[in-house]
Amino acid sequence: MGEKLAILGGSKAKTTPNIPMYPGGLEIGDAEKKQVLEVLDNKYLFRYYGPKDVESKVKKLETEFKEKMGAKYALATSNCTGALISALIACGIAPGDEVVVTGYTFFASCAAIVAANAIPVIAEVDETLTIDPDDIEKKITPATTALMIVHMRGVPCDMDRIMAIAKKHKLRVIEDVAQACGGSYKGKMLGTFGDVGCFSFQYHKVITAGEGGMLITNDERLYDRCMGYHDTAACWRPDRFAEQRYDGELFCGSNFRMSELTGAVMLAQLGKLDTLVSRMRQNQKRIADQIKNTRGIKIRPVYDPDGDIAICLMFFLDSKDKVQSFVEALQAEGVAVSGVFNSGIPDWHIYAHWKHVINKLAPSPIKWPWENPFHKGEEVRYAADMCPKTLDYLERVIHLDIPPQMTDEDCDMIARGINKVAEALL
């Protein structure tokens, strides 16, 4: 007969705090203080107006940022989803092009495809909660151009596969790595497989400046390119009122450019995130080695395991039907875990919610971009269940946050809670 479980009366396998999944933004500190007074100081806030004598922040977060990636070329961005706008229209993604992205993300990685005037073709995640590049090559159509490849939750895709089938259809790869900074795949840094590398500095992420994003490539054309997007006044230029250099150079574009207390900020961020990684990954082992054996469960499987930021320990129940009792049951042990789908209660991380999408809703009455006479395939359709395998393996699953901040005492003390609530549930 196994302990009495909280919920019953009965004592809390954890008794510690629960930290805040804010991995960076915790560590906020005297070097971020640093960096910022030194932009104030220097009353440089701009990087292109800047004083002369005085070093841009931003553009020395860009020179750090590529040198750790193991890219070429880098370029800040206001946000993640700027940098994954830039990048596809940089790619060349035009009206009416198909884009294939997965159903579990954030709803921007689909809204950036529309706001370059793309069509998102939403294909299944596999059981390791990233792009199935079996669905990826069933969605593939005459009108497909591109791939926008997720590491959802701090987990490599399965890049092998996927670059073989973009090559063999000539795609291009965007990978969205707004959740897997300083992850990587077969020792090659995430970012680095596709044509542009999308990172995110938003809050909730591994190192932050509340927000902000960064893009990489290897690509000197679609660097350019990606900067002329960004900033659309040109200060990039050598000569901002020249006649284009190339076919291609010069464009409309918007204005996502990073501002010099974002980039201060980042700067000092961007040194911490090894150490963060690394308590992650003791984290979530310390507490995976105490549970991979328990029955009724089964740890997320992942392509490259030594590539898992961790900033998350996510195991199936063989029901849905378990779910929300297994994840009360915890919570009342004291351990924060959530479930992941719940088809009443809207999240924008899973397809089925994307609304604006499935009914095609637009800010004008043409439904642009699903309304285009230059989309060369079929109509694309949706429907909240067109993703059954997705919706399968998120109804099943528990998720668990990993903060860099906990103690051994707080990982034994969760794995003590999951093995309790398995005993006495499954």
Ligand SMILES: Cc1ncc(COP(=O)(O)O)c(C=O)c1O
Contents of the next structure:
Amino acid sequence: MGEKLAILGGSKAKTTPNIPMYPGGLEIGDAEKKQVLEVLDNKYLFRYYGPKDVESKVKKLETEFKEKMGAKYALATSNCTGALISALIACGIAPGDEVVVTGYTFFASCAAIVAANAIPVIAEVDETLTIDPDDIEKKITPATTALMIVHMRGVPCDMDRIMAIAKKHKLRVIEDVAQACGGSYKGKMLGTFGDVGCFSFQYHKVITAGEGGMLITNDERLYDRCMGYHDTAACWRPDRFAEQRYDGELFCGSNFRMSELTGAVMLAQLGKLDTLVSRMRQNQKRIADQIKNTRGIKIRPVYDPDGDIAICLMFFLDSKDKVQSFVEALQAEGVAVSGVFNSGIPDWHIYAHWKHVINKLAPSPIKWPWENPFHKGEEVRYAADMCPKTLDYLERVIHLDIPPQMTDEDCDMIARGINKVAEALL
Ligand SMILES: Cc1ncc(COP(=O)(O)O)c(C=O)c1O
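Form predicted together with the ligand structure, per the form predicted alone context:
Next comes the full complex, and the chain you just saw is listed first.
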């Protein structure tokens, strides 16, 4: 006979307050203030020029970021969505091309494909909740030119297989690393496998300036073209080109530039990345070690567990019917867990809720990019139930944030709560 559940009037397993999941955001302090004040004192708010000749924070951030990631080039952007669009455009993804994207990602990965005039093709995830390489192969058609792969909820995709598929079919690979900054696969940093890796510094991310993004690449031409697209005036910038040096260097761009204020905050935050990731890993391991043999629970497998940045712990129950009662009982224990897929509650990370894609909605009478004379092959069709494996995994999975600020005591109480509820309900 187990302990009485809190939901039935028993005492709570976790009595400490829950810490919100803003890993870098909660660490904002003197280092960020110092950097920002330097920008204000110098009145140097724009990366390319100002009243004094001082070093640009954005440029310094790019240098430190590329060194940390082991990439040749880094370009700071206003956000990750802008980085993804710039990457697709720089890769030469053309109107009517198909780009395969995972069915479990924040909607921005898919929206970026549409913004770059290409047609998203949605693929299944496997049990790691990252894109299923077997399904990528099934979704490739003669119109496919790129893969948008997402290291979802902190963990690496199967990069060996993905890169082999890309090579075989001559596809570009854009890595969306928005949720996995600092992660790796077999010792190599995420974002350095594909043609371009894109990062987000939005407030919910590991390191943050509220908004912000970065892209990295080892290809000089892709860097030039991303640079040109992310800044519509790039060709007039100091140290940049005036006339194009090769065909395809100069074309009309947009504006996804990063501000010096953002660059300043991010310089301080980048210095905290390793500590944040190591604290999250420690916390995640402490909880996982205590629940890994619990009956009825299966922790999400990971292609390279050493590369997981451990922003969360996700585990499966064997039936979707148990998820709601399990979540409610654990929440009553004081543990802030959630389910992931519920058809009634739109979560923008799941393709089944992407109504504008499923219904091919567009702001003009032409349903661009779906109605597209350049699209070769069969019409791309969508349906809310088109990826049944993805829905099955997401309906059965429980999500637990792992704030780096949690103490060992917090972790032990969480594990105790999970085991208590599992013993009673599974
Ligand atoms: C997987 C993924 N891709 C892209 C984005 C978009 O990032 P941003 O808000 O910086 O444009 C996010 C942000 O939540 C994300 O989680």
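Here the rigid core means the biggest group of C-alpha atoms that line up within 1.5 Å when the two forms are laid on top of each other. Numbering follows the first chain given and starts at 1. Remember, predicted model here, so these are calculated numbers, not experimental data.
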item	value
C-alpha of P51 moved at least 2 Å between the two forms on rigid core	yes
